[in-house]
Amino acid sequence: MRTGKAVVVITVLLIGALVVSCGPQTATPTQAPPTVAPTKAPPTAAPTQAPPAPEYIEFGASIPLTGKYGALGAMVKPGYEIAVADINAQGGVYVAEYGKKIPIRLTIYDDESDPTKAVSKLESLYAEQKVVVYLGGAASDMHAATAAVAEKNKVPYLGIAFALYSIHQQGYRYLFSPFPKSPAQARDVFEILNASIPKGERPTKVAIFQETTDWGIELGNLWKENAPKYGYEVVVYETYAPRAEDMSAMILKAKEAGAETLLTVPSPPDGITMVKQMAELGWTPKFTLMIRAPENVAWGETMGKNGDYVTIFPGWHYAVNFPGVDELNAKYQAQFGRPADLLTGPAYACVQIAAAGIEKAGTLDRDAIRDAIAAIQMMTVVGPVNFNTDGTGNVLNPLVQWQNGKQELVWPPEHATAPLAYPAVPFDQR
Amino acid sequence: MTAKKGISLALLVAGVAALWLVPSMGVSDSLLNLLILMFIYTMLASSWNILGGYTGQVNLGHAAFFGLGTLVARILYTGGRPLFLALLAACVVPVAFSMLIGIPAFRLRLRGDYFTIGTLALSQILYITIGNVLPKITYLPIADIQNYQLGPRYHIILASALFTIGVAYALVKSRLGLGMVAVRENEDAAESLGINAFAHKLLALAVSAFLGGLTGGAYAYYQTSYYFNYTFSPPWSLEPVTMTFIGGVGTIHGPVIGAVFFVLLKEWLVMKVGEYHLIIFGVLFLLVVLFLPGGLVEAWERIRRVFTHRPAGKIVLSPSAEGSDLSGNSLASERKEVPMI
Amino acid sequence: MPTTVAQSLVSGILVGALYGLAAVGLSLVFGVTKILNVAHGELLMLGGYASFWLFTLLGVDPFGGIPLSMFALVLIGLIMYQLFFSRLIKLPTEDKIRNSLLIGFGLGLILQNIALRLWTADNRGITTAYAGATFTVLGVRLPYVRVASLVIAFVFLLALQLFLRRTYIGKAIRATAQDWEAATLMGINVHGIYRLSFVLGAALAGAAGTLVAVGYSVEPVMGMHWTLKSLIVLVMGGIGSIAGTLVGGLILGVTESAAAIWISNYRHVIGLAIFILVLLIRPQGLFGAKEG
């Protein structure tokens, strides 16, 4: 009886198993899941010469789009949706060893913000889509534990929102970020500032409120470095848990000791608690740098005046003056009611270096695909790209700042739309 | 009714074996991650059942053992120790950790719902000071993932599970396990029957935690990389509890089917449904605690009972009746109302 | 540095007087009803965002838009509690709070997603036009946003003391929370009793879930954060104490400040360890009446 039912149990485990993985295997390949980016077929090609070619290119992404980290998912994903659109329009991507173009076909699963199930979706994407190319999620564990996979199954990997320059010192060979890496954050931050305010009008006496997460350690510490090099000290370095309901302590230790700047990666609601915070205790600092909580549309709604002034660094801006940014601006705005997010544009570039290293491989073997983009010096909406051997991309680095409730391009002069706003004009007097 | 026995025994073996072999009969390694997936929710359901179902201890935080489990198994493992080290040690830490908790919780007499709240403390204390001394992403080594293979991984991980279940099948049939049963329908009166409350409640939270660790460790093994503090977060405490309700609570098979139907439910649904699935499985869930309390194996008892017409009366449906004529008898009366952990 | 302490000490007041307001909903719920429902920030979520919907679609002012929040939240309690909760109040008491827990987690990822799907996972908040603006005294700089929240709370606390001590109504609820049976003879409606400190404590949720969006923001999971500081604050004051609420609020607020000063990385830690000795050595929680 007893063991009757532990039977029972392991066949309910064994068919169970059978069902799931069996559906997707012997499913038709028109049969795709329901986020599935709509990509239609181009009229189909007249039969041709050579091996027969696959239907369809496929991508595969997992992403958060629901959980803590769906508000980056959110903008991520329209990106990777309308670069495939694009390039399925054109007919696809001309793979030359089949002698014509094959159209890509994306799918797309959520992951919940979860990096066990993300790395679950992603095996899945490999054995039942058999992609050839991986299209990231959002956020430093996500891709640190995805790109694992791309490294396991040996899968060119294209991801983008993450700072975090740790994940590239693993030795990973599949990973390719196109996306501005902390030093080049901790770098830029003085540059900008010693180019654009004239010696003397300086905020040289800098705060770091670190978050203790490895990114904000990273970054904290790079900051730190870099500061004596351009002339800026250190005066308060204060570290702090992510969500913390009253950061007035570290916030006063800033202004009884002068600080000028402000450099911290706060997450949204950490960020948010402290502009208000700042606000009321009366702290403005002349120049904030806050990565990551201020990218979000969101903010400047959310924060009104008080939001101003405020500086990210988020990779691109829909502002930037390349190719292909104002199309991909047009349909975003149809889509959603304004240009495109500022993880929007990182995410379309990932699928035209993805397509450009197939067509430059002539082939979909992985890692002739791989060795392509490793080797890809291209032109994308994020502006020229190449890799560096350990998959960071080389790519500009925008400062964009909130001014009068809008993200402004600041930096570089070229792309600019509004000249950097400095000094910060007090909280109390906006 | 032996050759019967014999027969479903045979079945068993056959069964295991089968799983066993599953990585040589050149499936995916999908199908092998989604076994393992199943492989693990099953390990930690049915260890967070010993103490939340059959010693009636609810306890929300279940991460907390799991978390340690990952941390100890982790830094030994990718330290270069070898792996049976750190999959013992990975039980071993949690237990330490349990005891500092129970010892006073049951030593005190603790309320059933402050444990539960204090479990929940303690394990987001666990999940904030490992983040703020360890905030790191942990990885595999490199040339472990270049060369990851998922067979070995698989078989750990199948024979930790059938060890999970092999004990907590032990254990339940055992006069201890019979002592824990009494001790969650009627601690005084079990008392007055000469039953240790303190020794069995503690017991079962050893071995909860042991458990729990060996599922953290089998994990820490498993993935190749995610941070520090991430297995001490809250879902690591709330999926066993949903589990094991789902499955059937107070059982062995319980967990193991709540933990195949978990995984299987959310894979399918978030293949059909896409962004919408947690909300569908949230309803899910809602409507399995409201109108099935006794999970999937009551619905199972109740199907099978259409069709083999048997009175009902003979069939003890309460989850937790399963081998005590003790517990049985006093919840068969009043089984209509008490969903039980 | 001092005026550093005592701004810190303040803030923690100002924050404290919200965790005192969050818990009290939960605990008047648990208290009468044994209910537990671990959704109850999910419920401040929607507070929360009810207000953003009053402030940003109609511009109504989010401290004037409280009673409306509640309104809100009064009407989701009702659907929560007659389709759910109402199925458990039969249950002996340990099963109903554990059959509660399991409701609250489905209700909980529900409430999640459809925010999500509602509002999107952007971090939401309200900042008027007054937002910022500050009074000071003695060197300590006072915002209004803030202190009007802490008198909005002192005020719903004080308020709510006084319906249970005064009014009929709140007789019965607190004459259902000591003994139910017994108040079942006495002719009240036992039900209606528990119908109602649920809706209650659902529209308590809606006014701190404002006074959150202002004072700082809301995102759809935001929840499990809010019902893991109002349990603390909850077993910390005593359940169903209102007095002990608001003081085990503004203990825990208070702590945490001054724990910021020095060990901010562990500032949750130290109210969370406050909590599990309070637990341990004073179970009835700190003003909570010994149970018989």
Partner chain sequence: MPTTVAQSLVSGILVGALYGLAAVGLSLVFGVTKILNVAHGELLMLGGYASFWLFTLLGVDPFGGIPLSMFALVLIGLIMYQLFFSRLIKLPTEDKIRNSLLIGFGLGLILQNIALRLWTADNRGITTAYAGATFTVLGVRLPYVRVASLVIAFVFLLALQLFLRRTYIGKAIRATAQDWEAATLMGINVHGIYRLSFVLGAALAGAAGTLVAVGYSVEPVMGMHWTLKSLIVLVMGGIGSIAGTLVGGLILGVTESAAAIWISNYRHVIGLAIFILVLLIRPQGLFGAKEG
Given for the second form:
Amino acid sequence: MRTGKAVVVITVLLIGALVVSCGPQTATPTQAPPTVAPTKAPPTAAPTQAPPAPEYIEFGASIPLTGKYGALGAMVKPGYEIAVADINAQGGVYVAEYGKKIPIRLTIYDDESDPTKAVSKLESLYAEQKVVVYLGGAASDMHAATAAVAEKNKVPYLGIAFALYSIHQQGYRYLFSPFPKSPAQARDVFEILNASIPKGERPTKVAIFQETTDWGIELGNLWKENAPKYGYEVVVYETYAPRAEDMSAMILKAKEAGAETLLTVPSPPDGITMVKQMAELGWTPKFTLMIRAPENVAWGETMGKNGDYVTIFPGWHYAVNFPGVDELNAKYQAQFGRPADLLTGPAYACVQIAAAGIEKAGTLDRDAIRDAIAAIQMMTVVGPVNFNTDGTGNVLNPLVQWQNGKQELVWPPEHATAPLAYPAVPFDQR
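Please could you give me the other form, the form predicted alone, since above is the form predicted together with its partner chain?
Only a single chain is listed, so you will not see partners or other molecules.
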């Protein structure tokens, strides 16, 4: 009996099991599995979008296109314009902050060779154009006025066509000048003479005609200080005010003292007056360094043969063998019918440096651009350039001489187009 009951129980259990297995699969687990929170994907950084880029990078310049320095400004302006056009032809300057190239817009004002007007023009460029870079004009007294504006407004300022050194000793942080300064000019003239002329033939008796301006005083004193170090004697040191009409007294003093070298820095009008009166009074120095006045091509046209033999430290010459010079000369030739003028190359280099500084900074923040320019080391059309802490540039200081109505590069020898013409032929024998 027990066995039968067991079979019945097993049979019932089996039947029950079959019923359950054939029914809906809705088994309820005895223990719920642990709840696992959905795995969150790591946060995806939203794509960084560059801020809207400005339409232009604003450059501004105040240049003496008229007035006593108009001949200098006329050489500076095309250098800026051609450089800007070249950069814009490549799309502009790459600015990392915006992730794109941005063209330069250059605004130029004529300050009429008036420092007060130049200051006003730079203030307008800052207030109205919101410039990120200033490009300077021409002549030391003009830069002395405008560099102070750049410092006040904290805008990087690149300027050439001025050799005044004292302005760089005022603690200015925003002033940069890829151009030879007075200490180099005062030293190099004697070093070049000694390297070019045999000792017994050197013009050792020196006359200095000092213009009564900051730069005239600075360079005159440096020439006087350097002369004896190189075996030269200053026999005449005369001063004159700008726009002097009669320079005969100091010319006659130099002639009577037997001066063989003339060192002076007249403006273009004063240089013309000086040489005309030297010819009239029959004094022909064997060697003349006349910085500034003979830099424009108009010198040769105005002075004729009397303008020959005069030398200049202009900061550049179209024959220097540096990258980009041939291309600059070709563009200038197409526009003006001659190779680039003496101040055009340094002006072009200012734009090259400013653009490189912006790209290096990666932003249009003026302080960042200033710091980038201060640290820059680059090749330009004036050669390799870098800056000292006072903003003076380490650059080549070529000597140029008027010969047969042309500006010839006479120093250094590796770039020269002609040897130094020495001694000068007397005016009445030309």
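Positions refer to the first chain, counted from 1. Owing to the predicted nature of the structure, the values given are computational and were not obtained by experimental measurement. Definition used throughout: the rigid core is the maximal C-alpha set that superposes within 1.5 Å between two forms.
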#### Entry: Large Cα shift (2 Å or above) at Ala340 between these two forms, core-fitted
no
### Rigid core superposition, Ala145 Cα moves 2 angstroms or more between these two forms
yes
#### Entry: CA of Gly304, rigid core aligned, shift of 2 Å or more between these two forms
no
